[in-house]
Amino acid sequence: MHVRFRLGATIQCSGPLHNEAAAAIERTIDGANTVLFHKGVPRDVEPSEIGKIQSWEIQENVLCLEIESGAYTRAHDALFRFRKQIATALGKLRIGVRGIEITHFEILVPGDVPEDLIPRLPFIREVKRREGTVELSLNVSAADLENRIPDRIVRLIEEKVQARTYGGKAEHWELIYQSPSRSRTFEKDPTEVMLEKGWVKHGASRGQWIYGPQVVQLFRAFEKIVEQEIIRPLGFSEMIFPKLVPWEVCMRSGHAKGVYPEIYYVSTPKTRDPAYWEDIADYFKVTGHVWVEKIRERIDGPIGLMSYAQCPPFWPFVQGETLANDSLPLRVFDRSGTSHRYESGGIHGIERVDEFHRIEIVWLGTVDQTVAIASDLHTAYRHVFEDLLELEWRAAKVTPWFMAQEGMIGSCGCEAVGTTDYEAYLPYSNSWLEFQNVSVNGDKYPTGFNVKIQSGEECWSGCSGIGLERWTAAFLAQKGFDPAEWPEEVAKRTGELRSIFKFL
């Protein structure tokens, strides 16, 4: 995407710009156009692509500039390079540079960018379309330019265009293994059967379940298998990660780029003073209803979100640190609480919910260490799925969109960065359920949280989420509800199923 930038700016000075000052300005502009703006630009770049002061004018103690550029020494970069040079030149004449104001700023984006891909941001004052080009007129200050707002707008449009052509997961899915078919004796939806048996009931909130003792026994059996066959043999240590994730963590982890439709937001009360809340409490006592409208007026935030991906709130523990060589690779896991995703209509059974339980495995180290641990996990999962759970399953290499858009595929000349999805066959729907994954995230998190290695080698990380609801849905869909028919390794860890509730 070959964009062009145009800006008008005024530089306010401490004195009139006459005679010697005008001559100094002319010399500085000539030097900027021929030398300064060309620094760092490849020799084969067309001159029209490089920033240039197209015209200038003096109005008493104000210097007016018109600057244009392509992708090299962009107009706003040229402006600040020039400011430094002109401040030095005028300083010799005892004239100071007081400030910069932006009179206009346009970005010309080639091609017919669809209307819905133009960001709805306060910086964009107007959008015009002419001769195969979209012109964005920006409302920006000098501080906005120093914060690289125009570059980020361009990059955002590029990402939106790429996302439109991404095509969804099906186009980035490559089968790498499929287990043999197994005999089937059960073909019902396991959630419906659990409801009939009274093993589960809907929670009071959307996408939420209350799990009875039988299901929890199965959850704990899977936890034991994971701990005994995967976590402990591979040397992972348990930690507890926070479940309230502030915006600072989301910004560093990259989730702030697009997580908003899928999260549960967290807000705090403006004060704990009981008198401030007394009328709201009284309203409930009189009406029997919670006064939600008034509550909205008396909370701050949102300050962040409920845990969405589970591993990001781990990273402040190592943020800004340099990891000793002899401590690597670091291997940790968390199983301390729920994760929350607003599934927006995609809720189904216990396998697609808003509130779910997961063991999150995280590891980090050198590139070779990170890739090696992912390989060890693949081997361990295959053993568990085939020998212990006796599932019919398959594995596929996928490219998550966040990796595709950030250019993280094929790093270091290999295909190590990416995600492997594990899918279990669901006889009742003749479909496949993603119930497990292993992701090698490259340097995404170490870079975002400024984590380094003593040796100076690149730091990489990986994660793998073990969702207990999905393991249970996949297992019961294939094995049914009679423990006598279950694989021995699952049945013995589950024990006799307990039924403690009797309703009249």
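Same protein, different form: I have the form predicted alone, so give me the form predicted together with another copy of the chain.
A single chain, with no partners or molecules, comes next.
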């Protein structure tokens, strides 16, 4: 037994449905049930699976319908197909079809779907259970049906059931490379040492640091290595991606599917008129406190979030475009600002923070081009970690980040699509830190932002995030704080460390 749909609808007409009109309606319904609703349905489908007008009644100007279906020509699809045909039939009699109202709508989902897998949404008015079936009574308008709300509810429940069934499995993690081990000369937590040395101080907000000159010298040394060894040789050009990300971007990137628990939300003032804000300014002047509750009433949104994944706001640059073959692959990067994640609380080092700095590399082209660049990046990174930073590290194929962020799990089904995490060994905690990644995202973004290739070939993209905090944490945890002990390639780019602050 499969999912079933049941609806009641009334169709308002411009005149009474007597005699000729009633006859036309009867003919049209017979035709719909036997021909119209069967169009496009495979031959071997059970008739009970196909949409059918089960009963009808005329009340003056109004035609009342009861429609039921399984998965083929679903009740709501049947309704809209019928509306078109009845409009034509009645039009010949100079009767117009005015509007449709949905009097009831039920989805019957087979199986004992656990209660917590039924979405809590305003469209779902009531949930009943009988004989191994869950019956959802929906509160929907004709517009909601045209927007395919029932179909999406069914798919959502199927996804939830599937996630529950397979959810027990661990996330995918498969080692693909492990570097030789290195001699271990340093065993402290680098953040604690940096705090002692005054290289960093806590920022005023959670999970946020203010970086003194010495740390920034290291950040910039790593940035130079990335520029000289990776970005320039592989032909990437610098762009600037926006750092405030409105919902429009998340809706296309897929982040709107599940990023809510860990983002910083952004809202805008309802107006720039200073008079509108005067009492809030006065409140601070009189009390010394910011009037947060009142501010909540005076702002719109949230309109979106502070940059989270860094690359999505690039995509409007190519949105809706067809890319010339000879311009591909496109290779760009951004390092123009911060990313923000609402991480779990508590004190932690610079390796897990709410506000961080990342060089984000993005490329797009044909499937082959996209996969080839990922491969070139792997080679270049390996050279950097082995020969320049001299790290103890490993690489693993993992659940693609976009599946993890959208609440999916497991591996993604296509060998070439996926994320490789780079992990560095942290002697102080005897653990591995994910310090960067490379992802081939398949057609996810080109499809979401409607980007095509001139040749008609499938467009794919990839991205790679280089976390400066995490490179620094990994490097210092393994190499310690004496630049004389650092690999030459890092030390020469860092220069002499500048200690400019001296507090009593």
